[in-house]
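Coming up is one lone chain in structure tokens, specifically the form predicted alone.
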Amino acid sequence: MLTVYGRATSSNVQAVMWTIAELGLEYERLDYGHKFGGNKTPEFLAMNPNGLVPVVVDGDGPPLFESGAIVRYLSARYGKDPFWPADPAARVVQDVWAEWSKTTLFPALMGQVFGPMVRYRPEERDNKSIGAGVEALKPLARMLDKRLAAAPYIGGEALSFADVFIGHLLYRYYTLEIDRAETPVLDAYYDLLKQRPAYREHVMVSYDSLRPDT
């Protein structure tokens, strides 16, 4: 059984939990991080010296950290084609989008827009910087819109690990009060994800507790 250390409101924990649910794996999740604390103790730091969530322990295996590595590990060990393509050439085509999500989409959305809007009081926000972040998101959303025009999911006709990397960010993208680019295909993709029980349970989690004074 998997043991997951990390709060349900963490976007990185959500990516891992969505993967676990799609793969039908047994797990126990323990609340760590943010208001729950526990992630700076010697015991936790022995598992992840960064002091961040998630950490996953698979049975008697070593503690695993970094959500992207965990998603790939779970997909490779427990997933089947098409969730984890068996052909490396087919898999890497999807993995470039997974990596793009981590290196490009995540910093733009979470670092420039979500964090400043949610974690700060209105009077503390740098609205000019947030506005620049909102504008920076628009061409990225259009890139996804174009990618998804050929098939309903990132990898084709079925959900794959690459959708986890991108899709777990979309709940926050679509629920923030921001000016979004016109992306009808991406909108339909998000609607498709919302139909998945695992997505609704593990990704569509209120982030109000992340706001100050809550």
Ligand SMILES: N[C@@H](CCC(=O)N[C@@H](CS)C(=O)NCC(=O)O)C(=O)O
The other form holds:
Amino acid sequence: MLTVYGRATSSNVQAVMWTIAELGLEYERLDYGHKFGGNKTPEFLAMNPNGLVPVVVDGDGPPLFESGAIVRYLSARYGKDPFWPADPAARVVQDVWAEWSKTTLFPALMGQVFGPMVRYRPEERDNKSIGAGVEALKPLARMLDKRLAAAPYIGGEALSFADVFIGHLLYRYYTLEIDRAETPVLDAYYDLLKQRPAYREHVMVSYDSLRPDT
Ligand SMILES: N[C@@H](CCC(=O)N[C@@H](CS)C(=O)NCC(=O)O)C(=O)O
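Please supply the coordinates for the form predicted in complex with the ligand, as a counterpart to the form predicted alone shown previously.
What follows is the entire complex, opening with the chain shown before.
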């Protein structure tokens, strides 16, 4: 039994929850973070000294933090090939995209565009910086468009852990009111993800409660 500490509106919690649901694992999710609080108490900081969600406890194992590490752990421990390719040589071809998502796509989308647009009132926003962020997203979206032209998912014909890293960001990417690059293949990939019940339940979660004055 997994215990997940983290609010459903957190994109990093969503990556973990989507993985859990795709793998059909039993879990309990507890609302921590943002308006729920609870993530700066001594007890929580003993689990994650960063005071951030998600934290996951698997049975009597230690508390785990960093969503990317958690997704990889769950996939390796409970996932089967092709969700978690057994062959390291096959896995790393997908993992480069997972890592790219964490180190390149995530900060570009979440740090430069989503956060500033959603968490600030219109009059408080730095529109020049947001505009630059929107432009910076275009080549990244085109990279994914090119990558996905070869096969429907990041790893080929079936969903894998790498799709979680990429795909959990796309709900935010496609629902923000921004100018997007023309990426018909990426659009079709997002449509495919939206057909998955686990994606709809755990990723397509309204983020309106993150806005100020809500
Ligand atoms: N690198 C960490 C980042 C975790 C993180 O930034 N979590 C955010 C939510 S997405 C958080 O805890 N924010 C404070 C809060 O919700 O109170 C991870 O991937 O797990």
